[in-house]
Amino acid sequence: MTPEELAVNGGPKTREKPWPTIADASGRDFGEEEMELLRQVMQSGSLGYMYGSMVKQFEQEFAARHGVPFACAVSSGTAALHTAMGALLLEPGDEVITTPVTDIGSIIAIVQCNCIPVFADVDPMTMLIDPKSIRERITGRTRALLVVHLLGQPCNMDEIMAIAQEHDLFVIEDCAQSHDAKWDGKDAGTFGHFGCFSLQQSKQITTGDGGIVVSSAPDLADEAYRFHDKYYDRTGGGRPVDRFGMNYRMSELVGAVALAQLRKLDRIIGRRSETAEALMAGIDEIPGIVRAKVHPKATHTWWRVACTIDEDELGADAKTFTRAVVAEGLPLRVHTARGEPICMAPAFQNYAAYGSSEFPWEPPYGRRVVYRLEDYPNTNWAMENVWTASWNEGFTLEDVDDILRGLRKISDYYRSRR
């Protein structure tokens, strides 16, 4: 049987219809639950968290869900990370090891605390930070690890926490993409000193923008809560403003949406998991296409789905496969638009954090860490060979069938020409 002509060669596209998207209601679960809580806020007349109840209730329910005593709602995922970093009271020039596959928000938190980001390499198949590479980057200046649970899958927290304990390091978990993900049955965000979550438009639950920090360490939690609210004492205890913090307060309107979204998180994750796992099972049946790697101890909650290819089995290289999936109308793309480690961006190459200085990299505060492309071979491979698609609760099994049909079409075509 002659394989169907590919769209890249002038054949019909697998799909013309748009895919469900996180950008609008086609891929988001909003409804009467959010509207009812928003109505309550407007009727109360209390839109600020100091006078209302929605943000406080969201914090309580989020903490309870994660089995921790403390949660602090903030204005964004970046604010969550900055709040956690700020609470550690690190010194200018201290170093924080993190991953080169992340959003700039993770790094903003480090640099805006006058600390220096140092980048470990990743596992090429998951793009999660590699514990072995963390060990290689530790110096006498290292004070913390900021690890990112990527695409919905947690990092190897057994090894990461062992490293932190061995070297007496703080651990911040960036859970922006991994709500409800688990490592060995335990919630991501509850291993380290802080877990930081985003509620930005694309995340598993969303308020458009927003975030929340969790912790089980009372002293650090107190510091974080004061940092996020300009170091004001809202308890009535009369403590003075003894440090400089930020205003990262969440409003009651955002808190209302956050609370409604949190209460339907199980439903949202259930929908994402059903379709994503069906897609992964289908990919297993397509020669030359390789499903996302998931660690046996990990519970994946599918912020994005991912795959790679076996070029020899498929009979096509990465660039050829990319052109084919785009032409077929499939939602898969290589992982990032930049196509390189985040530390190759001009901000890092030029040490451009404050004016024309190179602070905090410049001596005597810090050291001028050099960020070189060749230091991240696994990251470089992943940027060219891991395809992902933004996933959401709007995807159906029929959508999955369309993606699989397109991937089979590509596989059949190129394999027939080997």
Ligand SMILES: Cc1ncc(COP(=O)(O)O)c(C=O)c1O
Given for the second form:
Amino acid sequence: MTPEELAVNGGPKTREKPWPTIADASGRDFGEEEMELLRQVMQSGSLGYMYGSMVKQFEQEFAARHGVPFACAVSSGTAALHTAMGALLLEPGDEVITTPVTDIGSIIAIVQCNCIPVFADVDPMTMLIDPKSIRERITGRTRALLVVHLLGQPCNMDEIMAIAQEHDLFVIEDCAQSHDAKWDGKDAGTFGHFGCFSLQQSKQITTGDGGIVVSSAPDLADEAYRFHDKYYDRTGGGRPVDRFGMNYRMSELVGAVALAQLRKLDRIIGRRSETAEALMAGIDEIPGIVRAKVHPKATHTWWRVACTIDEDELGADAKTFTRAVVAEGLPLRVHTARGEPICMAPAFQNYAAYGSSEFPWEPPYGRRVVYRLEDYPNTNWAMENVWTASWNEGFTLEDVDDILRGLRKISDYYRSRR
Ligand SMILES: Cc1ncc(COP(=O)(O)O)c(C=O)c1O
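Beyond the form predicted on its own, can we have the form predicted together with this ligand?
Full assembly next; the chain just shown is listed first.
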């Protein structure tokens, strides 16, 4: 049978209809639950967390769900990471090892604490930080690891915690993309000193913008709480302001939506998992297209879905595949439009944090770490060879069938011409 003509060659598109998106109600689970709690906040007249109960309730339920004693709600995922970093009280020029495949928010938290980000390479198939590469980048100034549970999949926390113990390092887990993900059955965010979550519009649960920090270490948790609220003593104890913190407080209106969303987390993850896993199982049946690797100990919660190709089996290279996928109207894209490890951005190359200085990369505080493309071979490969699609709870099994139909069409076409 002659394979169907591809849209990239002038054939019909696999799909014209828009996909459900995180940008609006088509891909988000908002309803009466949020409206009811918002109504309660407005009727109470208390919009600030000091006076209301919604943010406190959200913190309590989030902590209980994660089996930790402490949670502090904040205004964004970046604020959550900055609060965690701030609580570590590191010295200017101290180094924090992290990943070059992340949002700039992870790095802002490091640099705004006057610390130097050092990047380890990643596993090419998962894009998760590679513990072996972490070991290679540890120096006498390394104080912390900031690891990112990417796309909904947790990092290898057995190996990361072993490295941290060996070298006496703090561990911050960036869970912005990985609500409810688990490593070996234990919640992502509860292994290290802090777990930091984002509630930005695209995340598994959302308030548009927002975040939350969890911890099981009482002293660090207390420091984080004070950091997020200007180091004011809200206990009535009269302790004076003894450091410079931030105002990252969450408002009661945001708290109301956060609480309603948290109570729906199981349903949301259930829907995402059903469709994402159906997609992965379908991809297994398509020659030349390879589902992204999920570690057997990982519970993935599908912020995005991912795949790669086997160029030899498919009979097409990465660029050809990308053009075909876009032309068919499928939602997959090469993972990042920037196409480079994050540290190749001008902010890093110019050490542009504080005025015209190169602080904290300059002596006497720190060292001038050089960020070079060739130090991240796996990241570079992944940037060109991993395709991801933003996933959401609005996707149906019919949508999955459409994506699979498009991928099968592309596979049949190129394989027939090998
Ligand atoms: C991995 C990661 N870290 C940090 C952030 C920052 O979160 P926010 O946008 O809520 O500040 C995001 C989200 O954009 C993210 O995906």
